[in-house]
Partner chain sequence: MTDFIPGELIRLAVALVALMGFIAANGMMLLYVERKVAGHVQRRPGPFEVGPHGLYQALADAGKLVGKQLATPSGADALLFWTAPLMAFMPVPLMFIAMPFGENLWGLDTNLGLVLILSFAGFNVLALCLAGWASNNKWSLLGASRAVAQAVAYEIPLLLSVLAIALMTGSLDLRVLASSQGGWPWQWNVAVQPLAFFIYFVCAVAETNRAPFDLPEAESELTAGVHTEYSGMGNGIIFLAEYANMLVVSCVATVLFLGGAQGPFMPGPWWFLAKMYALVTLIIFMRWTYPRVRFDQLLNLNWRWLMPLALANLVLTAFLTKLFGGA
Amino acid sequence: MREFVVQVSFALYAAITLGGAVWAVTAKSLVRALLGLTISLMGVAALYVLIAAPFVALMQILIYVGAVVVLIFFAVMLTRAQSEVEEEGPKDVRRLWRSGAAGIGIAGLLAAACLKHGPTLTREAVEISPAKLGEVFMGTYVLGFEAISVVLFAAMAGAVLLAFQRRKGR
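The structure of the preceding chain alone is requested, in the form predicted on its own.
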């Protein structure tokens, strides 16, 4: 019975994640695309909970939903002046097909790489304390964390700069 519940939960969370991603890619409005992205990221967080990684799920929500999506939302709102004209244009069907084919191709490559080189699956989740996880992240991967902060700062500074340039142009 437990296995069935896990499989149904996985199917539900995967459907939420993929549905949000498709909505994010196909939405005409940037705000709706952001909503789709948020739903997709929340689905990924639910998948982390399903594989017994609640700390990673919490970080997924705090970092991606709480910081990255809010930052993108601010950037969209600050640079929104000319985007409304672009959003109302007709959909390019060939572009959608190319995007779908590229997405399926990338997913196939990732699946092949995971099947060939991925770790062996165990039935029991390995417990890693948040303190140990923090030691690894702040020791071995500290350069990655600093790079992420620089990217977020550059995105915010770029959005503010674009907004100021458009206001001067009016």
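Bear in mind that the values here come from a model prediction, so they are computed numbers and not experimental data. Note that the rigid core is defined as the largest set of C-alphas that superpose within 1.5 Å between two forms. Residue numbers count along the first chain shown, from 1. First, how it differs from the form predicted in complex with its partner chain.
- Taking 2 Å as the criterion, T26 does not count as shifted between these two forms: its C-alpha moves by less than this amount when the rigid core is aligned.
- The two forms, fitted on the rigid core, differ between these two forms by 2 Å or more at the CA of F145.
- Once the rigid core is overlaid between these two forms, M156 counts among the residues whose Cα shifts by 2 Å or more.
Given the form predicted on its own above, produce the structure of the same protein in the form predicted in complex with its partner chain.
What follows is just the one chain, with no partners and no other molecules.
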């Protein structure tokens, strides 16, 4: 019975994730697409909860929904706000087929690789405490952790530089 509940919730969360993603791609207005993206990200967070990683799930919500989506929203708002009508062109059926085939092809490849070489599934997922997570970040994976911070710093410095240059140009 427990397994059944897990299967049903996985199906539900996967449907939310994929549905949000499809809406994000097909929506006519950019802001609606953004809402679809948010739903998709929430679905991913739910999937994290399902594999007993609530910390990662909450970080997903905190960072993606709380920060990244708002940032994208501002980008949408500040760039081409009135061009929504232009984007709504006639549907190109052949292009739809091609992009769909490409997407399904990549997804299938990834799924095949995961099924063939993925880690063996165990019945019970064990939750890892944030303290343990911190120890691992500061011990085994310290190089990767530091590299991420360098990348983020470079991105932030670049953003500041771009903003300054534009202001000077005006």
